[in-house]
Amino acid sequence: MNVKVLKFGGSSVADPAQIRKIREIVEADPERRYVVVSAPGKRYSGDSKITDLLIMLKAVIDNNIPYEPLMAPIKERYTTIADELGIDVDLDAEFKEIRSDIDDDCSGNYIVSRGEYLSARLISAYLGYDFVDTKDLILFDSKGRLLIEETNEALSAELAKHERAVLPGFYGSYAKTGKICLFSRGGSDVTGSLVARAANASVYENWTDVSGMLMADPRIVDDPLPIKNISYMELRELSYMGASVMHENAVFPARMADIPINIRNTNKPEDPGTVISNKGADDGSIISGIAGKRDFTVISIYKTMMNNEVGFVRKALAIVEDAGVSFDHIPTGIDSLSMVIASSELEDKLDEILESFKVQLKPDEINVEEGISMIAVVGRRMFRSVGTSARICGALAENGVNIRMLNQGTGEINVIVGVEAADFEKAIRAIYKEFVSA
């Protein structure tokens, strides 16, 4: 028999009726073996994530504030779903025993991975499956790394001794201390890919509040078609430059295994979603995607005769990277190079690059630009259709925007613009209407 291995996500658990909804789900496919799952999500506009409270309640632990009354809605919001779904766990220990590890001064890890372990806890009684705890089987080095390969053999190996189980996402252990180490938020996606490959699974089920992909943001593109099929270079493009339906380090361990993802809506199970493969689409489409992200700084450099100066690049990113700031893109020309940073990234370490810069490349001129915004058109084919970017360029003549940077990466999957932030939504919506509704 296949196996199939679900994620689902915080609005997923958020509350008792949604919980019924993920039982329904599991028991209408009996390969529906290995279920992963988050901390509760909002119930309601104004409410808040198991998580950010957990989070808060670290910070009133840390700064020596009585923590009781933050504690008893977290217990309330699972108590809830104990009592309206009949779960037979016994809270009242679980609290306790988290509260004395609060007392001994636990991590802040631990005190926020408690949503995910508390989800697990009720959904495996709830489903009749096994509670497998992921801290000792998601490893991680002293820099929190994670370590794929050790993980994927910790994994495996457990998972042989349970037909069925429920696990938490977000969370696993640093190998040589055994601490509690978290992914970055949304990290139970990841965890959910993980159990996939050590599963050897079929297809990895993801499951959230949307009916898989979208070729554009809807609240930037009315009505914006689905994506049915996309490949997990695309996926991984789309992802890091906005489309957030998944967390964009989740593609990895699938995709090592070749398992594809099949992103679905909790709330419309008949929906197919969008399915992510080595494959992607097969129907003729150019692009895939439409994806963007506001407020980039971009660093130019200009020099005489900077190709015939050996390591110069080198000594350009150096500098960036002593400053512990990551770049995104780096066009390059005879005499010049330019760096695309997150605006973010930089905060108060600009002056200090921009200096060293001057001192350590010697440069003609420097010039800074903020307030960019980045946008990204992917899709596998765009290589073998002649005049792709000539068609990007002429929407967005066509609609007034000014390009200030185009960039097309040698795997030819993607074409990244660079305009003006005020010009931002206009540029998707005038790219989005050349290839998709005209």
Given for the second form:
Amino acid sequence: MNVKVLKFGGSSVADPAQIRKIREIVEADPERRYVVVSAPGKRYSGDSKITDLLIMLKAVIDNNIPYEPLMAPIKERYTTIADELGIDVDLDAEFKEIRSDIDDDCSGNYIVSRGEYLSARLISAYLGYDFVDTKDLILFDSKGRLLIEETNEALSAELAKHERAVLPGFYGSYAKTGKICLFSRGGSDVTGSLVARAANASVYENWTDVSGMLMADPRIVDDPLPIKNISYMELRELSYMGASVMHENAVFPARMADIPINIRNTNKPEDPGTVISNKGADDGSIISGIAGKRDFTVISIYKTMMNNEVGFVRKALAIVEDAGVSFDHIPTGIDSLSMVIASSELEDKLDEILESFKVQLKPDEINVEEGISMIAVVGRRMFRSVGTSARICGALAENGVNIRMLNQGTGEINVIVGVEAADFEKAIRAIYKEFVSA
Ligand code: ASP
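Complement to the form predicted alone: the form predicted in complex with aspartic acid:
Below: every chain and molecule of the assembly, starting with the one above.
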């Protein structure tokens, strides 16, 4: 039998009604055998996520302030879930143990990890699945870097002992000390991907509160179409430009094992969502999505005969590197070189970089322009297809958008367009219209 691995995020485990939906989803398909859960998230806007409460609890404990007033609402949320769903887990005993670990000076990571731990304890009992703790299965080195192969071995060996199981997301432990180590926020997505790889799953279903990725930002384009299929590489391009539905490290384990990731909506399980896979299925449209980011600074360096000066680009890059700044693009002309850098990277380093450019590169002129927006038009079918850039340029010209920069990687899966801040939204709408709704 195929194995499907499911991960449910904070909004999917936020209250009893959501957890009922999980049971329906899991029971609808016998292949759904391993389930990874987050800690309960917000039930309504203004509510607190359990993980945020636990982080506060840790701060309170660190400052030797009595923690009981914060512990009580946390316990209350789990108790409501257990009572309403008739789940038979002894929460008094669980919280007694947590309190005693806190009094024994446990680590802050341990406290924060209890959100996922308790969530998995309750949901495993509710589904009638085994509870498998990830503590000794997801392993990190002493610097907190995931030990991906050791983790895969430990997880596979354990899963082989369980027909069906629920596992907590977000944490594992340091291989040397056995103490809890956390992923960064949103890290249950990574746990799900690791479990999918270890279980040799046919698919990793990532259940959240949206029906997959959209072709453009709905705050800019009205009712953008969902992306049905996308390749891992396209996803990287879009996420890099700010369009993201998952933790960025969640892709790697599934990708290594060639397991497709299906983003699904717990509140609309009938929607097919977005499938992310190595190739991306062939569903016809030239572009897969458009994403954009504001606030880039473009530094342009002009120097006559620059093209004859061997090592010019290397020197320019070394200056930026020495300042600890990473750049996004370097479009070049015969006698000019520009660097497109996120303004947040530059902050107080711009003057120092400009000074070094002047001294070391001896340019004729340097020009700095702030507030440039970058738009990525991404699509694997652009490869070897004629005319995509022309259509992008045409659509922008028709809408009176001046293109400040245009860059197409030789991989031909994206075209990057730089525009002025005032044109950002207009440009995205024009490109969307040209390719999607024309
Ligand atoms: N509960 C953690 C967070 O809020 C991890 C997760 O949900 O993935 O970031």
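For clarity, a rigid core is taken as the largest C-alpha set superposing within 1.5 Å between two forms. Residue numbers count along the first chain shown, from 1. All figures in this text were calculated on a predicted structure; none of them were measured in a lab.
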Core-superposed comparison between the two forms, N63 Cα displacement 2 Å or beyond: no
With a threshold of 2 Å on the C-alpha, tell me if E369 counts as moved between the two forms once the core is superposed. yes
Is_shifted G311 between the two forms (CA, 2 Å cut-off, rigid core): yes
